[in-house]
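Here's a solo chain for you in structure tokens, the form predicted alone.
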Amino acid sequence: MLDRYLEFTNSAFGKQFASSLGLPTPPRLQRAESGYAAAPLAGMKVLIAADAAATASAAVLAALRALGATVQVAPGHSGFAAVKAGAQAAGVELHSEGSDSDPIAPVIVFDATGIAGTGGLKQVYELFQPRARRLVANTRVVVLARATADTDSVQAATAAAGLRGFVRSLAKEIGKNGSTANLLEVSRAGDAWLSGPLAFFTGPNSAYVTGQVLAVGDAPKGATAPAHCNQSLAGKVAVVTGAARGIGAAIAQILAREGATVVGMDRPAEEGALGATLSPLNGVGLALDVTAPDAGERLASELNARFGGADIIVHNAGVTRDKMLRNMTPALWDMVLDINLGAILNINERLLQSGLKPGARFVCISSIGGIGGNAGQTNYAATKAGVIGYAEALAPILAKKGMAINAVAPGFIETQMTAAMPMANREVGRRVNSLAQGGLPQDIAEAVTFFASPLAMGINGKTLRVCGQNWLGA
């Protein structure tokens, strides 16, 4: 649905009008218009800095080189020696950033993997404070911390945790011009898998992801890093439930954009819409209700017969049936639990017996409603919180099989469902985040595709909020 307020405030008169009244002026977000390039940062300036004791600079610089970045540094920053040493180890050429009158690089990466205590945090302040008011629109800020379990002192663990508050607050300050800030908490084993997360978080694919913390660790057994980012899903078979419309259709489109063959599932009543979605993608439609007793068996049989199994399973199908708990009937409770959670458990149990290819990846759609809760959504919130717990619990089991599972938690997304909301509720839903606007189905699809691809090899059992840093919830 068109956000008329966003369109108005991005006109010359509208911007002046909103500013005079102190109203929010949502920025235009720079989203991906095509698939990942082989080197997504080719020709782009990236400013890298570090704390003086940083331990991941060589890995970060090697990743930036693989992504094609032109690397700039701040020679006067206290961590410059760590960056210089990392560049020598990685064989990366460094360039000094311009003067204060020159535009700042549109991507800033800070390696804070060695910080300890308040002195370490001061180095983050020293880098960002003089540059904060000069950021260009849609700047991407990525800060790296060492995973707490891999820190070597209480002071280091404390400072690493402090970065969560710093990044979340910075994201709220810089969102006014469409800029984002996110934190990667990297284990030492995760250093080897940084290229993919950096490709996602430094580019337009993460336009509606900000203020988030994501852990990067070791990859599942037998995993290999992709040679490049372009068409990373070529030759892969991806199943998407609830694929006929809305977010499911967008997921199917973005997966296909990156090279996947898509098998779209939806209930038989949506067969026409499902065909209309999948036909332009050369995909395969399967009219099947996820709650059917034989859904897992029929899906496994179809996958084995036609493709020899699937590489990606995206559980997107879901419904809401909102009522205050005191008014909720057993039928409304059971419907939401069966579709949103029970179907995932049942289908996956069958597919894990047969129907999957080596290295398969699962992505489940959760919601910020499962994190923060909503009055009138006890059924829905229970399922979406359950999805998060399911991903956490299943991840180590899948890792032993060379597989992975992650979840995406959308915030307010412009869909037919939100278009039907009362106008006042819809406007509040759009504005209560750091980017002052609702997300698009594409934003969810980009995050799902990232998790489904080799770019996320070092991520397992995690949940990523795609909500523009909604002010509600955790």
Ligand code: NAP
Given for the second form:
Amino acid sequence: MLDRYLEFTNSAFGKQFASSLGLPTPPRLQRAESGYAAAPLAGMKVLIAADAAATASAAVLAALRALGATVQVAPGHSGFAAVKAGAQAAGVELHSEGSDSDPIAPVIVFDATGIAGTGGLKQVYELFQPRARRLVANTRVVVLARATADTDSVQAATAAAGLRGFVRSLAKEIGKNGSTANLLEVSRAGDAWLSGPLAFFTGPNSAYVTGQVLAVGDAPKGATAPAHCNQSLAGKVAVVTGAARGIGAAIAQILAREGATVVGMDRPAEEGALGATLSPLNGVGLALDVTAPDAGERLASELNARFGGADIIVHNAGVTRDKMLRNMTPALWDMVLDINLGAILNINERLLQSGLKPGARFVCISSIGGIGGNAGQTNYAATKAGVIGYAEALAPILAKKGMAINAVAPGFIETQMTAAMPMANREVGRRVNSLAQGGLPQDIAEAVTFFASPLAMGINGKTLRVCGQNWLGA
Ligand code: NAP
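Counterpart to the form predicted alone, namely the form predicted together with this ligand:
Full assembly next; the chain just shown is listed first.
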């Protein structure tokens, strides 16, 4: 659904009108218009800084080089020696940042993996404070902290936790011009798997992801790092449930954009819409209700017969049937629980017997409603919180099989589901986030595709909110 307020305030007259009344002017977000390039940062300046004892700089610089970035540094910053040492180790050429009157690089990466205590946080302040006022529109800030389990002391763990508050607050300050800030908490083993997360978080694919914390760790056994970012799903078979429309259709499109063959599933009543979504993608439609008792069996047979199994399973099908608990009938409760959660467990249980290829990756769609809760959504929120717990619980089991599972928690996304909301609720839902607008189905699809791809090899059991830093449950 068109966000008329955003369109209006981005016109010359609308901008002036809104600013004279002190109304918010949602920025126009820069989203990906095509698939990942082989080296997505080619031709782009990236400013890198570090704390003086940073331990991941060589890995970060090697990743930035692989992504094609032109690396800039701030020689006056107190952690410059760590960056220089990292660059020498990685064989990366450094360029000095321009003068104060030059535009700041549109990507800023701060390696804060060596901060040993509270005082060390000042180094983050020193880098960002003088630049905060001068960030260009749609700047991507990525801060790296050492994962708590891999910190050397209570003081270091405390400082690493402090970075969460810093990044979340910075994201709230810089969202006005479409800029984002996110934190990667990296284990030592995760250093080897940084190029994929950096490709996602420094690019247009993460336009609606801000103020988030994501852990990067080791990859499943036998995984190899992708040599380049383009067409990373070529030769892969991906299943998407609820693919006829809305977010599911966008997921099918973006997975196909990156090279996957998509098998889209939806209820038999949606067969026409399913065909319309999948035929331009050369995909396969499967009219099958996810709650059918034989859904797992039929899907597994189809996958095995046609493709010898699937590489990617995206559980997107979901419904809302909102009622205050006092008015909720057993039928409404059961329906939402069965579709949004029960079906995921049943289908996966069957596919894990046979129907998957080695290294399979699962992605489930949760919701920020499952994190913050919503009056009138006890059924829905129970399922969406369940999805998060399911991913956490299944991840270590899948890791032993060389597989992975993650979840994406959308905020307010412009779909038929949200178009059906009362107008006042819809308008509030759109604005209560750091980017002052609803997300698009494409935003969820980009995050799902990232998790489904080798770019997210070091991420397992995690949930990423794609919500513009919505205030719900923040
Ligand atoms: P949508 O526009 O209603 O699309 C959902 C699709 O799933 C529809 O095609 C629907 O078919 C299908 N589906 C429903 N029940 C099914 C079943 N039993 N078997 C197979 N397919 C079934 O919803 P959406 O907004 O794209 O949402 C997609 C996912 O994102 C859901 O899991 C939702 O909970 C989650 N989410 C959405 C938002 C948002 O703001 N839109 C926010 C947070 C989370 P029918 O039309 O026939 O029912």
